[in-house]
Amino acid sequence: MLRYWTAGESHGKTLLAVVDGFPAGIEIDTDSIDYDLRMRQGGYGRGGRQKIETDKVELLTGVWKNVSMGSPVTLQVINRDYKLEKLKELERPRPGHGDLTGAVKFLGSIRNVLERSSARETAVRVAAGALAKQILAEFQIECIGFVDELGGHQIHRQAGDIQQWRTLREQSEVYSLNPEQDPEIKQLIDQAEEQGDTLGGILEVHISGLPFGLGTHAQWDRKLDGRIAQAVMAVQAIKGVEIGLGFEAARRPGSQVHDPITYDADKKDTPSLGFERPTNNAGGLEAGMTNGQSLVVRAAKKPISTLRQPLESINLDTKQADTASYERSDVCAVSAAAIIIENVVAFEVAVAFCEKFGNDSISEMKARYDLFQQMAQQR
């Protein structure tokens, strides 16, 4: 089973991800991992920490001559802003964080909780996802995450495929698919900064080239949509997940929700096996399994909880009213969240792919994939 764990604190020496079950025989492209790490640090509205850190991945285990060995791969991202031993305890919990809840749960320090609950931890989740995308790339499966809405303002994406969308995202400072809207979105972020406030938004991920049958209907905890939802909701500040139409499906009659099925014999050699849909309201998943269409996942990110104009709180020692503590933070990290969500979704898809086609070696996976496609065409 492909899986991973992370370790490390926001201001500790390093962050680690241990990826178990990564197949042997894949030449690892660290440049592509570093690219996603840079993208995670970017986007308009980020704070001072991103000027200190220059995230790069180091492969500590599981690779020989730059090729995966089939043993656990350990990814390291070092914190240049290492200062944990010098930091003081917070006395005033910040609304929206885990400060108060964690201090009560563990009968101890706010600092102990915030250092691990910090979104800095997502750096190695991105690294793990970027590594997993290298499995998917062997099968021409492509992924992209982008900003669809920011601060309540819809961004009208331009048409195109994933390759064209990547070009648009590169041109946008907010990682949208419409760089022409950047000035108005940046103005929103600037206004929030002037007011000591923060902004959230909606992220969207598309994954194309998926075959039929990743995931299963057979048990609730193995349905791919459920596993994706868990992975996305586990990202800091994410408060909602949709697949395909999501909540909009509840507002429409069935005739405007479910995707008709057609067949095109000229496309029988593609991942869709020739089964085409004029719409993709299901977002590529039915009954917990991929259906040959593109996967579409949306996530709602709340505004950053740390405010320069702090909200009302208390002093935990005196229990007297006070304002919340302030730690250096961003005004808007919605752009970064698009990269994070892209990578955590990609990892779950890679997990399901390995379950379907095995994960001992990439050569065996390809042989099993080809066999399944041949057999499915004869279905």
Contents of the next structure:
Number of protein chains: 4
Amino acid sequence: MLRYWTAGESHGKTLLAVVDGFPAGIEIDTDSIDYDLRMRQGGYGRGGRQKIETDKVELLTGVWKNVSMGSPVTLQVINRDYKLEKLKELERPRPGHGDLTGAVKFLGSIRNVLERSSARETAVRVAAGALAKQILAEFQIECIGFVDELGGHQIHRQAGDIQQWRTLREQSEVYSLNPEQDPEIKQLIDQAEEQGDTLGGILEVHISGLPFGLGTHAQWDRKLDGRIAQAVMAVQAIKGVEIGLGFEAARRPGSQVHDPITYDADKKDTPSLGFERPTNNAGGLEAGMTNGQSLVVRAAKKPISTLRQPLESINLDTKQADTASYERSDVCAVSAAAIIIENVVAFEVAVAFCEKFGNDSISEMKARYDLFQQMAQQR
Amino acid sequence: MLRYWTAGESHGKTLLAVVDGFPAGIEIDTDSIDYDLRMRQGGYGRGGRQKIETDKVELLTGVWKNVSMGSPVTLQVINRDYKLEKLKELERPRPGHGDLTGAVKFLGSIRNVLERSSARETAVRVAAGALAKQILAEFQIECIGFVDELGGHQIHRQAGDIQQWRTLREQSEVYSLNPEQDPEIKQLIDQAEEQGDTLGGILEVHISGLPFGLGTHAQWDRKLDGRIAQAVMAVQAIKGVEIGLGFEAARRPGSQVHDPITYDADKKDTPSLGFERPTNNAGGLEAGMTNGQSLVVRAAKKPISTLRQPLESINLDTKQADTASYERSDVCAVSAAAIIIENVVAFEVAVAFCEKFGNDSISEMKARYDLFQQMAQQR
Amino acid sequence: MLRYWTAGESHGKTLLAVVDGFPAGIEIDTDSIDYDLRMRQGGYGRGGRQKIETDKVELLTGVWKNVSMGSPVTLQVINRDYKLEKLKELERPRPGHGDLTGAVKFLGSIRNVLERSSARETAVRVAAGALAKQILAEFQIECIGFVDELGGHQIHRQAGDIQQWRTLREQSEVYSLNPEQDPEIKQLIDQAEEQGDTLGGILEVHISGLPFGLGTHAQWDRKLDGRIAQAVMAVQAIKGVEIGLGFEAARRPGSQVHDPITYDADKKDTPSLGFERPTNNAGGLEAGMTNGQSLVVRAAKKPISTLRQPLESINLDTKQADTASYERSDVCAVSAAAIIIENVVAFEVAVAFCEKFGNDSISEMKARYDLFQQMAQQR
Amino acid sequence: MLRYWTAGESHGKTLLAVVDGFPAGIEIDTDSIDYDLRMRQGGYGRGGRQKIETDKVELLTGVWKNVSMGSPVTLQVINRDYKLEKLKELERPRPGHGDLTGAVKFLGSIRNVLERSSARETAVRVAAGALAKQILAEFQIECIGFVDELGGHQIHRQAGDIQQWRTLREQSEVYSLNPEQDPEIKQLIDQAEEQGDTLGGILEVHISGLPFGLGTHAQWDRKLDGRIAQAVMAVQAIKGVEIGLGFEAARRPGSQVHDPITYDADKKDTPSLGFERPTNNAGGLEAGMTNGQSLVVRAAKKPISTLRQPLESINLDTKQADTASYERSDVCAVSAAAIIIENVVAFEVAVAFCEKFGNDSISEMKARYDLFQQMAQQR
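Can you swap the form predicted on its own for the form predicted together with another copy of the chain?
Then the entire complex follows, led off by the chain already shown.
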């Protein structure tokens, strides 16, 4: 059972993710984790904090001579901006944040809640996902998250495979698959900044090379679509999740939604086992199980809740009307969210992968993977 | 810890839901469960099976003299159309169903998978949710699910509170909040039927009367938004989930998304504790916790995967191209989905409610609810 | 993930166990489940209820043409002695039962609690374990539970393997491995009955043929020794659990406790892989993982809490001193407990087995088992 | 839901415990955690490592101005003896350890397994338990673990309450409740050391001041006795667990086991609510729920598996007979185990306490505790 939890506050000493059930025998590539951490901090529209932090992962446990031991792996990202002990309580809850809900629920301070509910915590969710992707990489499973829409502006992706898309994403300051549209998107963000406003957007994740049969239909809480939806919706500021066509699937007739099944014997040694689909409207999941096609997940991120031009709020002590408190923040973190969503989805896929193929040692997993492909071909 | 699992096949003897952690001391209203079961079977566009089944719940365990005992409650819905032992294997997997994914994953038969992945199973998810709503009802928390869009056709809901909406839903053959639009919607469904096609749609759930503080921000897997998203996406045929504004939130600037906070001392004895929000774009959840406003969840249901005009598929034994198998099915089950989504969301809310207020006995829960409202007022 | 829960009251309509995650493709042998159910009802010293009930399992879900489908399997045992609706509340809590604890915790009736906490519920725990043993049987893993001590009287087991022990257990009216001692044990029970008293005893379970590596050392809640201890201690009336030497291990020096490791190439194709141990003081578990030797678990069952010569208690309404209520009961159920403990231990072993080898289909599990044995030989 | 996991290797950089669901508003007393850490390192018979380490806890997350925030609390204990990167693989598995089981299961190195399965990990289990005891302390619930038997030598405890016992334990170099017996016990340990052997023993934990109703009878995996047994048996080197009379309960007739119920109105404002029991053979648990009496748990610890006079083993690479590897170790760690068992039991009790009374804020928990006592008195 692969699983993880995080700990840490926005301005606390450190952020941690403990990844339990990580298979033994994988040589850990910390550079690729750091790459995702750096990407999470980037993207056009970020504020001052990202200049303070230069997140790097440290592996505290679970690794010997850089190879996973089968023990829990602890990923640490130190907060350079550690100042929690000097910070004060907030008085005026910021709409959209957990300030009000948490202060009431816990009958306590706003600071307690905002420090933990802050999106800063996603640094270690990214680290956990980036670690999990190293399992997937052993099986040539590749992942990418990108920005598909920003501030209501649709971006027209260029054609390509995940490798090519990754290059495009590198070239785009907003992490889209069309760097040529960057100027118009950056202008949108600049305008929002001038107005003291913030912007949201839509992220898309693709995972290719997946075998059949991750997830199961047999019990509601084990279906992979549900588990992915949980992981995505539980990310700060996410208000919508789609798989494959998503909401569009609800608007088309069935004949234009379901993906025909064909068979191509030449591809029987690929993850699809030769079962090809001319379309992938299902986004790679049917009945909560992977179907040999790419996984496609989309997420809607609302604009950042902290506005320089603050929203109407109250003073929680006096109950008098006032404007919301302001703490340093970004104008737009949609690009970062592309990286975050990529990683939380990848983690759930890795969980399902470990359920199917085990998680004791990578050598046993590989032998089992081959075995399954053989047995499935002969089914 | 309130939790549930289901068991049972589409054409098996029986369907069961075991609800563990249901509080003691609640007088069970089976009529209201049967009402939801009947609603799930109805709606314009259903096929022959719904005429065979007249689902009624039977409480097998956990109840003494019609009052809950604190033991697991088992809800049974008998399949009148029990014929599993006589049924044959399918050869041509139906696109959109789990036929292919499951046959490969389990290295076995399509029948094994379709019998369990069938939406027939949602009968007992509805029963479990309808039972959980009886906890919520003790606290004047009310729920409704309705059809907001069908086959790409937007329905313009009439204004009202949940009670009034329920009356409207009763009057609508498609379970919308605008019975006057029924004729156009029914015509859409009739057309699809003529063409051997199927239709999907968009469902919306509202839950009112919720107190502050259900769910928590503190760990990703305990956030209520994530747990609701899982429950919804794990329903058969659902491909998208939104909370509050959902994807629309990604398209607006922050100033038009976040809900201002005001205080109205006259309402301090209501679940909102006087913290009023002129808008509810957050859909009642901030940082994964309820904020005293109504919960609003939306789901996208794809069209039914079984088409009378079958899709392109293969024979799984010979790998030769063929049309998909056909098993008796509906043209449109969007109305049913409104009931299903209402109930799976209600169940998760009840889970979070029991986490906050306990689940030993309803008398203790009520006293604690009052205690929390008092303490929260004085925070 | 193999898991199960039960539902049902002592005098309710029915008892149920839902077994989720049971692999597809196993032909179910209900006779062997019924055998264990019958054994659970037998043993010298049982009272009137066992004459009323003749437990037989019914498979309600998860099976097609008698073969498991990969869906949840529901096991039902009907209560012939269904009379819950006619029963009355108890007033005088019986020491040793949950009567007092539950009535206070749930702020409610004693009846509510006793109906669920009754050992009658173990019928379906036995059924679940007997089902799980059918997974183990596919791998020549064999289980037995027997009485090692009764009423303080040690029974001297005869030598043999599990098959021979099963024959001995069949011949013993008290389910010991020495039928010749039956007369003295039965006399003990008869004496207790005459005195209106009850007797407890010590059970032992052996499971042979286990491969290496079930369970893991890596996280406290995944260690197999802990999980077995939970399953055993959670059985009604159990107050102690031992693995291998158990408490005796605490009394010997290390040189007389730890099992030397030898290697016998002739046995490298057996589950032990050739790693032989001249002793098995560890009871088959080192660091929470199976070590290729037989699993040995022992449990202490206290005497039945319901005494015909009732204990001192109070009237819960008046708080006045009184004797405890009496409901029909047995004098000694130690033999039954041998069957129960065998089955709850077997279930946990099957859980760990499915964690190691997967639980999609028995064909894939078998191929993986062989694969692991090969890879492990070459380690 | 209060829960915890640990991470870290014996000779790695650090050991960590993440405690999730810890209530907000508790002022953390790190001294008391350090006290338990120091005690865990002490006791007569320890070896060289304990001189190197002087464990102190560091709170990495979840605390603001020394008060818990409702976020996950991370407890860190740094390994001064960090040298993992310089260590070599072992070749000759040590009987009693996970060396052989783990190397086979993970198809990998012995070092990987021993580093994680080492009892060094219990440092942070102790820290987690010591933190959890600070919840219990808010409700005047007190805990002690002590050595009852060592190397087969029974120690005759002096009478007293938990406070007095704690003083006695302080005075005893072996953490017994009879410092006067220390000389004979120390002599036993000295003898074992001379012989290159090791000793085990029996630990006992008492927790007083517990309210009614922690745990539940309603589902097997929620019973408190089972959960405690898991926590205890999952501790390194534990081979047996008892609650109350334990195995002795199996040897007495029922009339001498079950604890009569009396009522003393003068004590109705105490945790027992006035329901007194002249004996406490049940050890505070009936039907998996606390009954207002002290919890009594016993555990059997086997002797340390690493012997200076090594056991017979093999070279795992050559399969040739050889003696087991030796890594620096203690002669007797029974005293340490008393502290460990105290803390793992305390953690499970705190989990059940939070289930009953919630875990959002300590202020709400206290109000609910009082509310329950009132309601329970009037039942």
